[in-house]
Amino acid sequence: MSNPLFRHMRKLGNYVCGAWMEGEAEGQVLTDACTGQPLAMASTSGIDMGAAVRHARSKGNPALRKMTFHERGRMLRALALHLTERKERYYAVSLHTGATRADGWIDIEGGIGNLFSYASLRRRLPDEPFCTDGDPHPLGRNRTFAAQHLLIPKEGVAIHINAFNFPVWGMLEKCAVNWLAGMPAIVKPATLTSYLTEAVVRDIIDSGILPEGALQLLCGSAGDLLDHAGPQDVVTFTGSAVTGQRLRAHPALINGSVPFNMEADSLNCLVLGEDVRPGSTDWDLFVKEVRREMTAKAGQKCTAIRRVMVPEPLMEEAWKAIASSLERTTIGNPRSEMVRMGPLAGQVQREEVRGQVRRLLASTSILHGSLDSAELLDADYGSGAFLCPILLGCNKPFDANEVHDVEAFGPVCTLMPYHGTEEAVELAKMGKGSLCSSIVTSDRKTASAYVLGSGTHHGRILILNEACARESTGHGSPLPLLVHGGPGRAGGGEEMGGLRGITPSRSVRCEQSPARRQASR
């Protein structure tokens, strides 16, 4: 018998094979992160995943492949302008996820910004459906025989399995890349916040800007979607390392040698340089960066700072300064202009973070915050998924495996001491690979030693100081024209990266004689 709760609850739509359809069975109930009130239900029950994949290959792929890079770029720009005109409605929906206006800006306008950035790359590409990769390579003494690498769109579909923390940016940063490359997409957002993704996709479909089959949406379980992946397809995943490794081992991906790009949550770190002194501009930058990374999106960012290395003599001053800054951060209902940090995305997420913090407490102590209470503005602690920022301290980081293994995906960070830059490098590397790291220093030798010493273990490293602070985008900002990803625990993948980003989606390469190539035009 159906649950009476579901009779009047809206079901999220799945856009598959050119039509909006609801799941056949009752699915997961999605709630407001602040109030706990039910919002909608998500289900993909009864959806033919194989048909969705075939539709992308037979409709979306041919339509995109015959377009030139310039046509695809103009398509992205038109779509970016269309979504920009409607962005206020996305901000309104984003509030349900617990995001403040500033949090929503990262997600919504960051995602739209990716469309604009990739649209502009058309000027660096030919007005053709394909492009050459590098210069010709003469292979004969008389230069009548040569080879040329070509980049041609694949004939499959890009399957995107995304995380809950960025329901707009997570979709658009990937789709911008594969649409410019000439491949359609099937987007499977994390169910928890899929209602925001659905709102954006409805506007995309209604615009008519994309050719049919270029975008399909699944709000709920992925079901047997990956069973239908093949050699011409691409699969991307953003989320936990555990889930990512499970998906990477899917038989269809292994048997078909399907490219799999993984961007996993990691134990990103920040190092305070030994040259920085309390009261200096660099010190203030350090405190501000830690506070911002702990509280933006309530710490629910894959790039958020999880570990902070501080020169041992400055440990006490550092934690007191950070704690003081956190105390001034207003927590509560994100609909209030006074609030600077909202709740986690849901009650389940809060319980998971609490569990991870308890694991970390085996080798740390709480310097600031509480697992069980928070001072809130215009919100009820019991109804919402609130958790105050928690700053932990670990005095013996070389003996504490937990701080380098356990990630609490929320407003949680661990402070630890080091002696000398070499120790800072070793501690950074104990995270087993991260998306990003930062060092606050104005000393060139310190910066150089840290970058060269730990660069193999991070996707990118920010050097932050007074000289660059005014223009710096900060520790946790993935930029469209730069590679986003990291080694080891971070997944070993690469996303975005400007022109580099489109290569994995269309990396069919062939070699031929220049004379033959000219004759074929």
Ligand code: NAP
The other form holds:
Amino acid sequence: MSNPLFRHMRKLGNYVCGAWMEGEAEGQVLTDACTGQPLAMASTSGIDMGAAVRHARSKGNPALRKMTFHERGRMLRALALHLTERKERYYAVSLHTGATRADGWIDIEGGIGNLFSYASLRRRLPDEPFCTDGDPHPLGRNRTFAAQHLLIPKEGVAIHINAFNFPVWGMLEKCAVNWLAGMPAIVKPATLTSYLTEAVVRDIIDSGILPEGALQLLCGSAGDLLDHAGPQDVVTFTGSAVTGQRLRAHPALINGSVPFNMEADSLNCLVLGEDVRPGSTDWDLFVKEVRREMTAKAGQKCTAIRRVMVPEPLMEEAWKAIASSLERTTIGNPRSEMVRMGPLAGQVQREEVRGQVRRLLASTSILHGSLDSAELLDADYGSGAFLCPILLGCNKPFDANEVHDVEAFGPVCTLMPYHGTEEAVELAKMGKGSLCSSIVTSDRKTASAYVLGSGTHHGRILILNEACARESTGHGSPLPLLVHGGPGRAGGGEEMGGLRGITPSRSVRCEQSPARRQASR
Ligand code: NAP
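Hand over the structure of the form predicted in complex with the ligand; the form predicted on its own is what we had up.
Whole complex next, starting from this chain.
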């Protein structure tokens, strides 16, 4: 095994109740996405989940609650600097997940960037453990009686259940918010890539920057963790809608009215505006954005573009341009500098994507790519979880359910024609709620019609054109100060969002004092 961290296959640690411990049973064997070689085993068997929850509530919570926002912010900044110094170790481990250097940057430095952003937010908060929420409300004519909403940290723990595609960012984007708000976290990354989360958590714990109990880690099954959740806790979930819906209905969460924030798969779309002509700068931006979203992290991003709406007369030129751009993408071993797209995270994931593409083929045809082969650099198709980018075409998108219902969580995207912006809006809405959408246009009327027409169905909309392209962060980048989440099938949740993330009506990380109680004091 190439990475020294995995010189001998070992069991991943679970950090619980102030100590690293291994699960009792053998556990799930985790493998390198490119070579299929075993790396480590993950197990939480025998771990006392109830004790972990109690430890967070009794140790981590009081320690964080008594710190001021400024102290918590400085703690985040110190942590961000500590992890930045060690980031090359995470890049090395990240290669095992199939991530190229560019993919690793999104996960690793994207995650650390979240810590920096939330650290800076302290300047907009008081040097107190709590803060006011909005202006005071005078309630009596003589001004002797008034009310003030307050934000006070909850007394529980934030339980984060994360997906396999962002082992670092997935943890840090959520923890940055709950730590600034004054709550501890228990992180349960997806088992598949939990070895990378474990490597980062080991450095966090070793640093001593966080108070004991502020962070615990479970590498393996969640077991009966959610049975122990209570009214002062928060649960966040990222992953498939099926799992999310099941967990949302957990009796302990329902009985305790435990806030449950869900971020699930969504069929994000990009619209090519009718004003854009082939050969123009906006056209090139369109082609580049589609290719980037299909190939970054091999399409394993919750925000990746799954549906592309193109004015009907431009369909053929669009697919040829995208196909030719995909043709130039070097696929293979992410350890090679030439490689632009690595494998999927594992063989099971590749089989799932193939299965979903077969379902999509009921109403689409393959315009580019293959389900069974790919030209690879320095890698073997049989050993690794490789899949080449697959561009599908759907001629009758209003008659096809699959393209608006089936998510292939990989380098897969469907092109479909539309006539007039109203049709583009209707098609966008057929995805039943997404994390993000984009429109490529330089026409203000088109942009405004699309945003106002479909805005109810997306968490975020990017208007991309020549004027903003240089500074644009792109379609698929969740940003710390913006809300990340979406309505309907995207889960209905909100993550990050700057200060909104730490307020009770949003990601519910603090508790709001009832106005009447304040007023009667
Ligand atoms: P998943 O199977 O839904 O798992 C997500 C998380 O839930 C993992 O940490 C998983 O742990 C955990 N989990 C599963 N069953 C649980 C239970 N009964 N109690 C507590 N936790 C439980 O999703 P995934 O494997 O990460 O990805 C599968 C699909 O999710 C993808 O194909 C894609 O469609 C979607 N996805 C969406 C996003 C997004 O951000 N929107 C991101 C990634 C994936 P284990 O790993 O231990 O099973």
